[in-house]
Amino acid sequence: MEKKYVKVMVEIDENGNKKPKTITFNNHEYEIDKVLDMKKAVSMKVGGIGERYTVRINGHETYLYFENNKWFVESH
């Protein structure tokens, strides 16, 4: 596994809370159906620590990380 940095379109509310809306992975844009959870966490598979978003994309749950002002996913 490796860190794959991705482009994310984010909605930021008046309190500074981030809500990811879309993710671009391998030149394909995916709509995030729902953000299920957000917490501070470590990626045990590829390393790194930051905000971990549990998101649903096309009916599948996955993690999206925000670390050092960059977004990444765990990729094969």
Second form
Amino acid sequence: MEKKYVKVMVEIDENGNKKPKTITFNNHEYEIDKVLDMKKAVSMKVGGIGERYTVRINGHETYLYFENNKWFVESH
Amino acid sequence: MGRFILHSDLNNFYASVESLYNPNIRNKAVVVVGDEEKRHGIVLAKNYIAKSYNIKTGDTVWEARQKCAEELVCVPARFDLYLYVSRLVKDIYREYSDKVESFGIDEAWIDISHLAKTYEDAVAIANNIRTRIISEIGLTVSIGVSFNKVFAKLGSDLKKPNATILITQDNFRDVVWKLPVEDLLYVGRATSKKFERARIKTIGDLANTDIKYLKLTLGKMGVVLHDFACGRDTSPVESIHDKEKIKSFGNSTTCPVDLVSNTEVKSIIYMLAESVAERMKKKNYYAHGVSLWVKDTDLCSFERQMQLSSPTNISEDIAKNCYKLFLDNYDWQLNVRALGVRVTNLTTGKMQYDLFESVNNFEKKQKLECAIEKLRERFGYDIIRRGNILVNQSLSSLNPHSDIHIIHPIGFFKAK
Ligand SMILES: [Mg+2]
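Could you drop in the structure for the form predicted together with the partner chain? We only have the form predicted alone so far.
Full complex below, order starting with the chain above.
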């Protein structure tokens, strides 16, 4: 597994809350259907600390991390 | 009232961060090396596997390789990364208490006296912090729980990794007194030599040594260390240590009489801003934003913020902008019961000047304010007052340092 930084479109509301809308991964843009959860968490798999968003993309759940102003996923 | 103090120590901090960020090296012997040029570097930190080969901090990389029977992974130190992780950990501590005092990059005291009634409470909080650091940061800590800072620190050194150690008024003679006197905070090499000559080997020996003798051989420090050994350490956990970033400085007051005019509001804002600015200057902070909080006589409150064109720690700038926020946002349907002034978005150290305000002018104002504060320190707050604070006599008798509830520095606006 590797730490893969990704391009993310984010909506930020008036209170500063972030809501990721799309992820671009291997030149492909994926729509995020829903953000299911957000909490502070570590990624032990690839090494990273930040806000962990549990997102649903095409029916699949995956983690998207926000660390030090960058977004990453745990990529196979 | 009992004190409950934690001392939290991140285990093998540098090496643990490196292992966290490089999953491939987690099961290997790892040392963090000071010099970019690895061959010349010395070992700054090591993980447990490297430790098991008797590799020590201060070894050269060459020595460490000689000791290590397996492949030794040498990684150059990345201090910015350690600092980043350290801040995240300390943010967790600050969720429990605003009295958090750093001791180096990987250790801190946390005063949780307001949260715990018993040692069981304190241990439960310590365990909760440990669990959170594992799940949120991916690191382990050892936490000492005690009734003073010295024993809390001692406790955190006793068991590694990932442990909570309790030292109480009842058990410290059993737990602490058998330990070598060098384990006590502030016993450095020179003091340790003197103890050796006096045949003081353990902390218990120190506690049971005649205090006159200690004073003679070690001076004042002898008395201090004797007190420590006996569990008599009343030093407080200082909320702001070194140059760590804090989130905001603020000050608020409930006025002795309701405010009925802009002029009165202005005078209170100026007074609050002065004490905020004073504390900022003491800590060498500059604010990029200000925030005003207002509560009316129906106890409805709101907060309004604005960004400044250039960072400042001058009370006039803070007050002027807060007053503007007030004029822009308050409609005087009701009178004003309470006000709060807060600065946000802080930076420390050198600052940039506004393009349109000359450096000279800024420095002049800053010098004037420093002079005023010096006078106040010497002669009391009353020595100098702003003209506009004299508007209402019952208001002007407020001293923002003693009469006003200061919540310092975080969570100010959560108050009532
Ligand atoms: Mg440590």
